[in-house]
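What follows is a single chain, given as C-alpha cells, in the form predicted alone.
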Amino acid sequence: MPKTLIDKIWDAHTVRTEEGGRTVLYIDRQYIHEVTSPVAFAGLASRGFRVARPAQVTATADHNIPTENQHLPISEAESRTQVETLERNCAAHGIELFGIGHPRQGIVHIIGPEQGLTLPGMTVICGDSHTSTHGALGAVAFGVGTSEVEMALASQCIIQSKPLSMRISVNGPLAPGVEAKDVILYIISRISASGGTGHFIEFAGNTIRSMSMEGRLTLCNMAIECGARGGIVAPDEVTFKYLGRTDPQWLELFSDPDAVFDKEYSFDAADIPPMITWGTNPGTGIAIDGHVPANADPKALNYMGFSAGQKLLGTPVDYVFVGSCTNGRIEDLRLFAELVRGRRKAPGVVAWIVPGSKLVERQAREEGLEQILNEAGFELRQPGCSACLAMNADKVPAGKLCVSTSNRNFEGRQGPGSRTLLSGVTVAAAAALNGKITDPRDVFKQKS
C-alpha cells in the first residue's frame, strides 16, 4: 500500500497501537530547555525514576536568558532559578547541556539542525511548539506537553494519536524580495490559522525544492501556526549537503507516487508577495502593499490600532526584531546585513538583531557581518529567544509597534500591550532603515 513520508516514519517508530488507535511512539531525539523541563524532572523524582536514555536527550538554555552581558548572573530571579534548575537536573541525570556561554549554546530549534543532532527519518520532540522546525530535515518533529516530556524522559516513548496528512505544494520561482517567511505567511493567510488542525503537513513542489535548508527550516517552523501538528520536507541533495553526509536509508524517505493525503493544497509562487501581518494571529498576513481586510476582526483592529481597509505602508515603526528560531540563522543575518550595508538605521527605531546560536554569532563576526551592522547603526546581541516571547529582558513596551521576524503576533506576545507585525527579514530591514513599513522591493531597487 502506498505510504506518505509521514506514514513511513511514524510506522517505523510505532512500538504498539493501543486500544482506541493511539500509538506508543518511540522517540529518537528529545530536546529540553529551562521552561518546560523542571516539572517533568520533578515528576521523575517523585516516582523514583531515572532518565531512560540520557544520550538521546539534548538540553540548552534559551527562553529566559538575556541577550547581552551573558557573563553576568541573570538578574531576573525566576529566570535565574529556571536556568539553574536545568543545570542541576542535567548534571543529576547525565544529560549534555549547552548552557549560557557554552560554544554550542543557542535556541533549541537552531542548534539541533546546525549541529547534526536532528537527522532524516527521526522522531523528535520537545516541550516547545516550534519543534516542527526540525521537520525540514525530513524528521517527524512536534511539540509536546510537560507530561509527555516526563514520559519520554522515563521511557523514550510517548503515546500519541496519529495525525492526518496534508500536502501543500508550491511551484514556480519566487519573485525578487520574496523569501521563505513570505511563503509560509502567504500559505497561512490562505488556509487560515486553523486550516491545518489535526494534520501533519508535507511541503512539496519545486519552489520548496529550490529553497535552502535554512529557508525550509523557517517554513516548517511556522507549520503549527495554521494549527498543524508539524511540517516536513522530504530529504534531498540540499539536505545531504547541509548535513555533510548521506545515509542510504535517507534515500527512501519520500512519499510514494500514489500515496493519498487526507487534504491537499497547491499554490503558485508567482502569486506570493512580500508579506506582513496586520492582526493578532499569524493568519492575518497581507501583501506589504495590500490593505487590511474589510471584514477584519474588530477586536484585533482595536488592539493593533488599525482600521479596516487601511494600507500599512508608511506606518511608523518603533521596534524591529530579527531573530528567533524562525529567522535567527546565519542566512538571515547575511541577508539583513546585505540590505543595510552602506546605510543607516532610522534614528527613531530600536533594533534587536539576535543570532540564534553561538555558532551563528561566531560566523557573523568571522564573516564581517557584525562590522557591517555596527557601521549601519545596529548592534549584534548574544544568542537567545529574545523578543520572540519576552520571557527575558527583551520586551517591547506597551503600545509600541514592532516589525518582527519571529513566529507569533498574539496580544502581548512580545511584552504586555505590545503590537507585533510578523514579516520576513527583507521587510524588517526596510522598516529598520526607513522608520516605517516599507516595501522591500524598493530597497532592492535602490541597492541594485
Second form
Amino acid sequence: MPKTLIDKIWDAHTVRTEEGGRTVLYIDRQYIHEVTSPVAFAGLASRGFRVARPAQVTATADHNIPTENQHLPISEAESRTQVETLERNCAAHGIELFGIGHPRQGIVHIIGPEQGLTLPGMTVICGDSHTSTHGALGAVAFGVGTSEVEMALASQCIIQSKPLSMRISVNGPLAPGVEAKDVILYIISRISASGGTGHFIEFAGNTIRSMSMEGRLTLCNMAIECGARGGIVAPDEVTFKYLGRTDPQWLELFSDPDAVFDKEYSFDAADIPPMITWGTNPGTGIAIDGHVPANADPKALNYMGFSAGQKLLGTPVDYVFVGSCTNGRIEDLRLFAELVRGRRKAPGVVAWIVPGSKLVERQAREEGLEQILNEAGFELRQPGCSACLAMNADKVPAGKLCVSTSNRNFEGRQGPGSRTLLSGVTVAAAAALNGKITDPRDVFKQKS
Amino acid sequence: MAIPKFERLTSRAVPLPTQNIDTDQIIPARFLKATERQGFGDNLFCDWRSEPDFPLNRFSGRILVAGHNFGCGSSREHAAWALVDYGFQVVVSSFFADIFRGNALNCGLLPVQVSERFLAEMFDAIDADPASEFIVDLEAQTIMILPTGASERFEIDAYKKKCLLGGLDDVDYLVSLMPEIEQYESNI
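So the form predicted alone is up there; where is the form predicted together with its partner chain?
What follows is the whole complex; the chain from before opens it.
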C-alpha cells in the first residue's frame, strides 16, 4: 500500500498499538527546557524512576532567560529557580545541557537543527508546541505536554493517536520581497487557525523545494498555528547540504507518488504578498496593503484598536521584535541587516533584535552584521525566546503596538495588554525604519 | 502520580462562549515559572478575570463550557493544570486543539466534544437558569442537559477512557513495557 512520508516514519517508530488504535511511539530525540520539564522530573523522582535514555535527551535554557547581561546571575528569582532546577536535573541524570553562557546555548528549536541533533526520519518531541520546526529536516516532530515529557524521560516512548495526513503544495516563484514567513502566514489565513487540527502537514511543491533550510524551518515552525500537530518537508539536496552529509536511508524518505492524503490544499506562490496580521490569532493575516475584513471579530478589533475595513498601512508602531524560533536564524539576521544597511531606525521605535542561539550571535558578529545593525541604530541582544512570549523582561507595555517576527499574536502574548502584529523580517524592517506600518515594496524598491 | 478517577459527574457549568481560546489566555506565560503543578488555579484566565462580568466571577460549576477550538496555541500543560486546580473536571466545546486535548486527558480533566447545536443548547440552558445542571457519564459516553433532558453521545479513545475510569496514568504503564521497548531498540 502506498504510504505518505509521515506514515513511513510513524510506522517505523511504532512499538505497539493499543486497543482503540493509540500508538506506543518510540522517540529518537527529546529536547527539554527550563519551563516544561521541572514537573516531569519531579514526577519521575516521586515514582523512583531514572531517565531511561539520557543520551537521547538534549537540554537548553531559553524561555525565561534575560537577553542582556547573561554573564550575571538571573535577577528574577522564579526564573533563576527554574534554570537552576534544570541544571540540577540534567546533572543528576547525565543529560547534556546547553545552559546560559554555553557557546551552543540558544532557543531549543534553533539549536537542534543547527547542531545536527535532529535528522531526517527521526521522531522528535519537546514540551513546546513549536517543536514542529524540526520537521523541516524530514523528521516527525511535535510538541507535547509535561506528562508526555515525563513519559518519554521514563521510557523513551509516548502514547499518541496517529494524526491524519494533509498535504499543502505551493508552486511557482515567490514575488520579490516575499519570504517563507509570508508563505506560512498566507496559508494559515486561508485555512484558519484551526484548519490543520488533527492533521500532520507535509509541505510540498517547487516553491518549498526552492526554499533554503532556514525558510523551511520558519514554515514548519508555524504549522502548529493552524492547529496541525506538525509540519514536514521531505529531505532533499538542500537538507543534505545543510547537514553536511547524507545517508542512504534518507533517500527513502518521501511520500509514495500514489499515497492518499486525508486533506490536500494547493496554492500559487504568485498570489502571496508580504503579510501582516491584524487580530489576536495567527489566522488573521492580510496583505500588507490590504484591509481588515469587514466581518472581523469585534472582540479582536476592540483589543487591537482597529476597525473593520480599515487599512493598516501608516499605523504608528512602538516596538519591533526580530527573533524567536520562527525568525531568529542567521538568514533572518542577514536579511534584516541587508535591509537596514545605510539607513536609520525611526527614533520612536524600540527594536529588539535577538539572535536565536549563541552560534547565530557569533556568526552575526563575524559576518559584520552586528556592525551594520549598530550603524543603523539597532543593537544585537543575547539569545533566548525573549519577547515572543515575554517570560523575561522583554515585555511590550500595555496598549503598545509591536510588529513581531514571532509566531503568536494572542492577547497579552508579548506582555499584558500588548498588541502584536505578526510579520516576516522584511515587513518588520520597513516598520522599524519608518516608525509605522509600511509596504516594504515601497521602501526597498531598488533592492528588489 | 495516578490521575483522579472519573466516572460520572452532575454539576452546574460555567459558560465561556468565546471561540479560539488559546492557552495563553487560560494561563498567561508569566505564571509558568513554578516548578510544581499545584497552584495555577489562582491565575486561571488571569487577564480576563479582572472584568467583573467575566463568567468565572458570575457562575460556578465543575464543568466549563467553551466556544470552538478551545485550548489552541502553546503546548503548556499548565493550562490543563490550572483548570483542574480551579476545580473543573470537565471541559465541553465543539472543537478542541490537539495538544490541549491530550494534556487534559493526561491530567484527569475530561474534554467532551459536542456538536455546535448541542453546545448552543447548553449555553441556552445556562442562560435560562444559571443553576441548570448537566450530567456527564464517561462509561456511557453521554452528556445530558438536565432541565431539558436533551442528551448527546461523545467520543473518547478506548485506551484513555480506561485510564480515566481506573485513575491510571501512562508513565507506569510505559515503564512496564520496557522489555518490549528494548526489543524494539535492538531491532533498529
